[in-house]
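One chain comes next, on its own, written out as structure tokens in the form predicted alone.
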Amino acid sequence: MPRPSSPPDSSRPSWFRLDNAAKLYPAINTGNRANVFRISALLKDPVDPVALQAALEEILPRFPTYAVRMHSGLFWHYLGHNPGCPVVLPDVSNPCMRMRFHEKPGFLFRVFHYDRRIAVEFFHALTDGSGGLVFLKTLLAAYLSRTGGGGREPGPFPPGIYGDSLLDPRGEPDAEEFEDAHARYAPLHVTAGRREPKAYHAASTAEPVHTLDTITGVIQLDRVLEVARGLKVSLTEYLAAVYIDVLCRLQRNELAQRRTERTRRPAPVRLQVPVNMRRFFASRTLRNFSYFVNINLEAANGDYDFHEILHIVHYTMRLGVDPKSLAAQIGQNVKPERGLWLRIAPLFIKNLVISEIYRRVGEPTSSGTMTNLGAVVLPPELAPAVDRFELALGPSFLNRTQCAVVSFENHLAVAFTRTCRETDIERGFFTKLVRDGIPVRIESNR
């Protein structure tokens, strides 16, 4: 049986408020909107599940904000210490399924293994991709110290490999790792409104609930970078433009099939691109600290070719990551929870209000999401044991296809997850890459 995680001592809080971003997720947690994401490492050697379980038990006390379960208070959800440790499980055919808070053991993350893969799934109220990556890298280090790998014999790693992105499990948690960085950096008097009309959503046929199909394109990173640099844009901007181009083509085809004498104005195509706020504001938080840039293309203005889309994406992204603008938008999120009416409203009222607001002005305002976790860097003691990393997003209700990107060394993994039968978006996306001279190897869970 897994040994219990260390109980909270006087230097560690025994419970945590949800950070500002996390307060949304318990209210909208459903089977077709799970708000779960997965980060995986594909190793060079098969995984030893016994060693992986021991590694998880070793590192969990170093992450007190992860050794928790969800509680429902009178006014807010909160995270309380969860004794014990999750059991490492064989991987499943449908990843990123809903987490039910009141079922035992109640942890808000899961650890899976299959062949050479170690995968960790997180409920988004716990952390974002950057925080989850720190956890996975720390787990890998503890695991590889037991098993060796990449030509290295088992044994402790030198202290020099540890830092903010790879934690020493023997160290003590720092208070800054617990902080709600949104509240810390939100301006008190400056906010940015973001009322946007509903966006285009690709027509699709829903798969049964609790079904998630994945298609991953494995690509040579240097080849994609060569193409992106030739177009004078970043990797994220190039991939986002490809995604938007595919959505625009799908919308035009749908409109052509449905055209009548009184055609409605085409909805805008709007792609949501999450941004790691730690790039702009100093924070070591292991909780949520990300925001997003909305790239908007007004389809009613006419047809855009790829280079026109690329131009819009490039300048929208550059303007969207202005720190002052990002801070104002954080303030827009933090401002309501400072209001008296929201503080005194019972939790069930808050849940109803949050859920309804999200249903009306959350998901409907984007046509899809493309998140890029960036380049994963490992110390030279660990890197030879790892082949590549992968990132996958869980199910979404309206936008049934999502895209997640991560790279390691010269491997770029672009993973599409979908809850619909149609593969038009993935097919169009990877076809465009191949036409641009970028070879793609396709893998799927089906």
The other form holds:
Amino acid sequence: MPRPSSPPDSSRPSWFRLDNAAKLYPAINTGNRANVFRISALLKDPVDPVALQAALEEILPRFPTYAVRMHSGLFWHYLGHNPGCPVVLPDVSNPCMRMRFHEKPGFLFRVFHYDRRIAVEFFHALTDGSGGLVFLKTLLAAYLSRTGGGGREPGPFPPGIYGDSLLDPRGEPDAEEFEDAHARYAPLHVTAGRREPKAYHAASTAEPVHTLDTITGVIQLDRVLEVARGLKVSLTEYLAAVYIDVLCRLQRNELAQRRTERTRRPAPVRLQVPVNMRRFFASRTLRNFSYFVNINLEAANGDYDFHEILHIVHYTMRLGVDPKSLAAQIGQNVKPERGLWLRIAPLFIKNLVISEIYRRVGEPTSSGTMTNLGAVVLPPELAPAVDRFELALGPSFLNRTQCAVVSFENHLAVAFTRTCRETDIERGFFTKLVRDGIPVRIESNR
Amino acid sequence: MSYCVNCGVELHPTAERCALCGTAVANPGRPVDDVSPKPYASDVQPLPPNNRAYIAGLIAALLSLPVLVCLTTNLVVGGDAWSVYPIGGIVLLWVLVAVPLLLPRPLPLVAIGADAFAILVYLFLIAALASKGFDAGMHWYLELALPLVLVASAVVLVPVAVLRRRKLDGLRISSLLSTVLGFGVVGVETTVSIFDGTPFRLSWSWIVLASFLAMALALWIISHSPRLQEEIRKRLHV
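Given the form predicted alone above, produce the structure of the same protein in the form predicted together with the partner chain.
What follows is the whole complex; the chain from before opens it.
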């Protein structure tokens, strides 16, 4: 029986408002749009589930914003304290499935184990990739202190390994870790308009609901960095350009099969690249604090070759991560929730409005998502026990294939998750890397 | 290690096929490793119970309240079995709304069939309780209500069945709908004519059918001719 997590005391809030970004997710939570992501660590040794369960029970009180369940208020959803602790489960071949708020035990994250893998899945209303990574690293430290690994005997780690990105489970949660950083950094009167026309969506055949196929390309980081630097772009820019190039080719092939000239008009190809706002706005929040840069390619202008795409991606990314324009984007997102009329609208009306807005102007405006969590750094005491990290995005409705990237030491893991049969995007992506001289090893759950 | 001969990527030792293109692994020097664990778990997470069934149950629970009120009032106050009308209507409403929720996947033909059946049952109840007696009610039901519901169901079912099998563009869908509606109108006049007891003879529905068929033919021809479509766009653009 899992040990209950600490009850809320006077120093910790007993409930939390959803942060600005999180308010969207409960309203659009469906089987084929789960808003769940998974971060996993592949260890060098098989995982001991008993030690993992004990590690989870040890660290959960340190994360009060994760020991919660979703509640419905009259006007907003909120996160209320959830006693107990999730049970560590054997891993499944259909990851990132929808989380149902009213089913027991009601936690908004799950922990899985399989062979050498520890995987944690988060409902996006709880946190973003950076917050999730802090949780996984803290879980890893607690687990490895019990089991040892990487040539180290079991035993506590020195306090010096803990910090902001790897929390000490014995420490006390800090108020800044609970904060909605959007509210802190949203300028009062500056907002950014963002009307985007509909983008291209690759044609695909849907798999049954509750299916998520994963294809992960494991790549040597130094080889791909060498290629990216040779092209004078960053790793993310290079991978984004490859992704957009594949989408452009797919669209060209699809349009060539259409019969009339009118229906052959290409739609813009637009890739959404999430940006960790903590890079630009100091915050130690463990909740959502990321935005995205939209890389837009006007496919109607003509056929772009790879170097032209790379050029556009490079400058769009550089312009997009300007802190002032990012702040204006936060302001744009925060503005509606500051309005009185939206705040006093009953929750069921808000849910209807939010899901309809997202259905019309959210998902249709991008052709895909490619998120790069960046390079994971572990203290030298932990790193030898870990082989690599992986990140995977859950099911999405219109763009059935999504891409997530994370690196650790010299391993870059590029994971494509899809809810369709076609593997054209993954194949186009990885074969392009191979043509560029980058060896790729493929692993899949199918 | 094995590589896909088609994609050039290295494959996991346990892979029997390339995950990217499906090409079978053919490496005489290193057969597929079927002992080591696969890179990902193979157990499927059981599907959570269907939430839609819960919603259908919730609607049933909500609708049961007026049903109970009507039934109780009818029993206490007495009189004719008037409560059959509102209760039948409520049950009909439940079938219209809840049956699509109870189906395991979208099955429009089944849902439309269930709707037509529920409407027929409700109309049968009304006919059976008709004030002019059972025989008069059955005459009205069998010769007017039943055929009209069947004609209306066919008008809905045929396009849905065709569109589930074939993907048609807007012009062809309009052409199909025109054709079906034209014949539906003929069905209505035929039914009314038989019910009236007048000699069977089509009059006004011929005109409607001819108009609909002409429109359907025109739309079909236009849908096959990009040149005509361009000409129409040129002359009618706004």
